[in-house]
Structures are given as structure tokens and as C-alpha cells.
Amino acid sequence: MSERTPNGDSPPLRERAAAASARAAEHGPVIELDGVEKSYPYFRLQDVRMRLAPGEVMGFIGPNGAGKSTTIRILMGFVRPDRGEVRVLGHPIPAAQAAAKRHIGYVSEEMRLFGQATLEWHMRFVASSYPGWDAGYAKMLLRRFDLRPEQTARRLSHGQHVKAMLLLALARRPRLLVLDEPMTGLDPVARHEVLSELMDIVTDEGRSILFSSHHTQDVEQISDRITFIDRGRVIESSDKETFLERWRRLHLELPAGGALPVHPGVIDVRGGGRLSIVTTNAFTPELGAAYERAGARVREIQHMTLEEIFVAEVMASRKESLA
């Protein structure tokens, strides 16, 4: 029996998650959503509950149309929920959104700069509005993102536009960074540049990040907590290490006429003939031993990537809703 393990993580995610939990206990969550709901003619956000601790990086993952942007618009005060409570940096939203937004850096794929204005003009404008503007950091980001301050916004490529928006948000040194699908449409080089900068940011344990995306590979590199959303419902939320540790795929060889026993946590069984592939979200070494006692041979135990876990979670949730 062999076990294949995934690539290791570069940041000390477990230590950072523990530190974030300690700060949350002392200072309270950075983001709190309790029972948040919002209905539209063809979509409903249902009973969303979410917590983001100080210094924590949450990957908010879901398919297109799952409710990620609606949730973020609510916590930013752009949309009023039909019911539920929202607090950001200790402030009730939308009532005190102005006070909260002084310390929030927000970047969305839908945001646009003033087309005729230069990037330098935008930098001066933001610096005049936010006392925490870090001019030295802004200059460093200009070099790192290969941006020219004299260039007008309408002449920026899509990738340059996204990097310019990130520069304007990051140079304010916000306590909370909210990123709503920032990587959409970026080429591989631009994605690498942006992710590299975000990975540097997560070393600052005082700053929290909510990173929304439908690309699991983007958020897997920097997140220490993952929240899955599908069809307007949060279907799972946990620290990333817990997801990766408890999900496994077991390749089993059955004896002729053999049948697999039912075990808690097994969410999918596939195969044909004498070969079966079992997916579980509650793996322990005892599970493989139990299958072997039942006569099966465990040929391989595989760790699963975050993308594979996400797909399995969504499919299991949809199957359960139809049951």
C-alpha cells in the first residue's frame, strides 16, 4: 500500500492560523456574517455565516454565479441584505461602512480607473484621501509590476489595469484587503507577479485578506482558511490543512463477488469490476485497514488537491440537496 502526498506549502500556514485564532479571541473577527440572506428573481443567497480572523487569509471559492460577489458586495455595503447581520472591522454594515472602509483595500474585476487620467494622478488622488498611503511602497510596486506613472489608464492592458488597481489598494497599507476575482483574464506572467506580491503580504500577520476566486490554484498558494460556496450556500469552511489532511482517494481491488462495507465520511464510490475508487472526507489510517479486513486490497491512497476537494464537495452537496 502506497500513499502519494501533495506538494508542501511554503508559508507556515498552521502557525499563522493559530496566531490568527489567538488574535481573533483577543480583538474579535475582522469579518462577521451571521445568517445573511439576499434574494433576486433567479438567485438567492442563503444563511451565509462566515468569520475572518485578524491576520488570516481566506480563500473564498465557488463556481461562477455561486454568490461570491454578492456576499462581498454585502460586506462592503454596496448591497443591503434582506436579513442577517454584517460587521467588518468591528463596524456594523451598512450603517457604519464609511468608518470601516478607511481601513479596507478593495479590488474587483469590475472596477475601472479614469480613462484619461494617468496612474500618477490616481496615486496622488488616493494618497490625498488616505493618510496611511506609503509612497515608498507605491514606488516599489511600480517597479515590481512594471508600471509607468505617466501612462493613462485607457492605454493600460488588462493585466496592467489589474496591477494598477492592486497598487492603489496595497499602498494604503489597509488592515483588510478584499479581492473579488482579481485574476480574471490575467496572463500567466501577470498572475505570477500578483500572487508573488500577495504571498509577500501574508507575512504581515496584522493584515487580513479575503480572496474570492473560482480558480483554486490561485488561492491555494496564499490561503490558510478556505470557504466553499455553491448556489448561494456556504457548503464548507475550514483551515486549508484540515481539508488536505482529511480528504483522500483510495484505490481498492476487490475479491471476486466482494462488496465494500459502508463507512462514515465516504462520499463517493466509483469503479467497475474488481476495481473501485473511494473518496472520503474523513480519512484515518483505520479506514484502509477496515477495507483490508473486509477482503479488499488497498492499492494506493492519494492525497487530493484543493481543486479536487472543491469539486467533490460541490457534487456531494448538490447530490444531498436532491435526495
Contents of the next structure:
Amino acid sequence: MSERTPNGDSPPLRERAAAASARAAEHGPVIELDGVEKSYPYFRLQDVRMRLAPGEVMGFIGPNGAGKSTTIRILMGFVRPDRGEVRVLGHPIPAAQAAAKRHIGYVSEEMRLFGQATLEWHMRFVASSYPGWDAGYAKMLLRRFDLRPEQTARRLSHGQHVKAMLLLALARRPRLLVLDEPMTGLDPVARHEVLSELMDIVTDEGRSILFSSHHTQDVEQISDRITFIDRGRVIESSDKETFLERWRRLHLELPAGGALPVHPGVIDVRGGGRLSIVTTNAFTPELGAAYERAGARVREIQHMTLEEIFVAEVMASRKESLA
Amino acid sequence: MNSELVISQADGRPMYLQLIEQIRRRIAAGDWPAGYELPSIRVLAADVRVSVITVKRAYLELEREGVIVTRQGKGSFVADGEDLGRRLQQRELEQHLAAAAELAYTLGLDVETLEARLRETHEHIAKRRA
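Switch from the form predicted alone to the form predicted in complex with its partner chain and print that structure.
Shown next: the complete complex, the earlier chain at its head.
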């Protein structure tokens, strides 16, 4: 396509600059958090950083009270951080939150629909406020989520309520979905429906999802990136494959009277006698070779699930802080 | 597309390895012949409900092995190699033999015993298939 105007001139600089910044907003990071801090009397969020690119799904995990919801509230502009920078879809937050929120679909556990109104009323209400509302998609979601539009909100079960909230957010076709614990309390079938829908959304490379969850299996399954927070600090924020790849359990057999050599990155050792099980978060094939050189036999090297890593990581960091 | 691949949560291996193995098997079995176009990364991800990065990793690994080729902007295809299906089956055989030899070593079996056991098993299967 030619960018020239009918009389053959290039478009004015101002227009080109605007087009460039629109492109940057579309291809630049969707979420950027740097050095974010927030103090409460009994809780402190420290140096929180994360990046999410277009087309990516980020799973945000951490124990209860670790700071997941606080972080999400900060990036939604509901809470002003004491320090640090927050940009969402290229807009500084909280200053330009209104512009950002036009393209964000947000669902949290605490949100409630109007009890006496029907789902259909809610759909019309959201449609009237967001020009991007896709009525055809909304209809399809009603079917997929097995929801009835004439039902009043107060008659919805917990699972139906969650799915209704998701429907209202999804049918706006936002560029970013921010979901705070969307799977909590859903039965396996409903979770399956929701996961499928989320994965369908990111077949579009321009759409992104951030979701926090306790359900590590869901996070492991659909996330491209994982951010792990514990007691107000981000322990890890990296791509999922790299993250999982670094963790391994090694089953070792030691020669009689042999001692296990100490290696950096080993965060847990189980068993005594001749059989030891070593957990590491810095695995390379070299580690196995090093144990073999020290006289141990490596009987098995196991991958770990995100759930196992989650527990090992939190336990290790607690042990450290007690020491 | 209705998925032909399935991720098992009871399988101890990482998801990208499960994908690699199932794709290799499709090719080895001849279901996906040379030149067959694989689903795009995002379509397969949505279909199997695994992350895009996991499918990407599986495809990269298969490319490195020469099992598939990716043409920029065109998609990924099963490689043209002579007898790719057979080669993949040979590879699987090698892996199983290595695992058997490893176990025999742990059990302290000598190579003659292992040979005899393999012959027995082979005869058993030949009889069943006849």
C-alpha cells in the first residue's frame, strides 16, 4: 500500500509520528512493571518487575498473601505504587489508566454482577459502553459456557457467575485480559471450557493474557511466561520452558561411605545412606557428570511439575529466612 | 481442526516432549507424509490447549532433527527425507534397546543372558503375529 496522499506528497510528519506511536503501542510490551514498591503496615511489595509481550500468556503465581492481587491492582491503576514505573499497552499507569482500560478486560473474584438484573441486561449494558463489543462472539460464548441470558445474576451458581464475568470481558475483544484467580472454584469441566477459550483468544497474535492462579497445572499448561512472587518479592519472571528446564530431581547412588559433593544450585537433599535425591534449580547436564566423577551413579534425572517447583521454591526461601 | 494430539497430565515428561513424540509417531506411521503441512503453532496450541511457547519449542526441536522444515511465512512441513518414517522407527528402536541394556546392566545380567532374553521375546512376538 502506498502511503502517499492523492497529490503525491508524503503524509505530514505529525501524522506519520502518530502512526508510528500507534504501531509501537501495538508491538511494544503490553505490560511493563519496573521497580514497583508499595508499603502497607504489615505487608511490603518490593522491586516488582515484569514484562509481557503481545500474543503471550503470563501465569502469575505465588502463595496466599504473596502480593499477586496487590500487583494486579497496581497495574489496573486501582492502587498507586509508592515507587516504580507501570505501563500498560504503552500508557503510563495510573496517569493514563482510562486510555489503557478501553483495551483491557478485567475479571477478579471480588467483582459481582447486579443480583436482580439478568445476564442479558449485563450484556446490553457492557455493549453500550464498549464499541468493540462483539455480539456474535457473545452469543457463541453463551453456548460454549452453557449460560442462559434470561437468568438473573443472583440465581447463578459460583461457576456460572465466573463464566458470566468472563463472557462480559471476552466479548469486548480487549487486547489485554487481566484475570485475578479466574479458575478458583470452577469444576473440571468449567475449567476446561475456560482454558480452551483463553487459548482460542491467543490464536490472535495481538492479544495477551495475564492471569493469577493457585492452580499450577493450569498455569503450567497455558502460560508462555511465568512470574513467581513470594512475600512481596518477584522470585522469578521468565519464559516457562526456560524456567521448567532449570529444575530437576536427581536420584543418586553413592559408593559405600561416599559423601555427596556440594554443588551450587542444589536446594534440597533427601535421603541418607547410599541413596540420595537432590533437587536443583540450576540444572545442566554437567551437574550429572560432576556427580558421576565424584563416584556417584545417577540412576534417574526427573523433570518437575510447576506444582513441585512452586512448593520447593517457597519451602527453600522460607528455610533461608529462618536460618 | 479437531486435535489429533493429546497432552497427558499423568505422563511424567514435559509437554513439549510429549508433543514431539506424538508428531514423530504420526510421521513414522505414515499419517503425516512428506510435505504434509503441520498446523500453525498458534492453531495447534489452541487445539491441544498448551502454551504457544511449548509448541514452538517442540517444532524447533523437530526442525533441528530434520523431521520437519519451516519456511518463513509459509508454515511447517514434514521433511522430504528418504524413508523418514522408517528412520524415526529405527530411532525409537535404538532408544528402547539402550533402555533395555541399561536395565540389564543394573540387574547385573551379562550380554549372553540379555541376548537370550531378547531372542525369546522376539520368537514370542513372531508367533503371535504369524
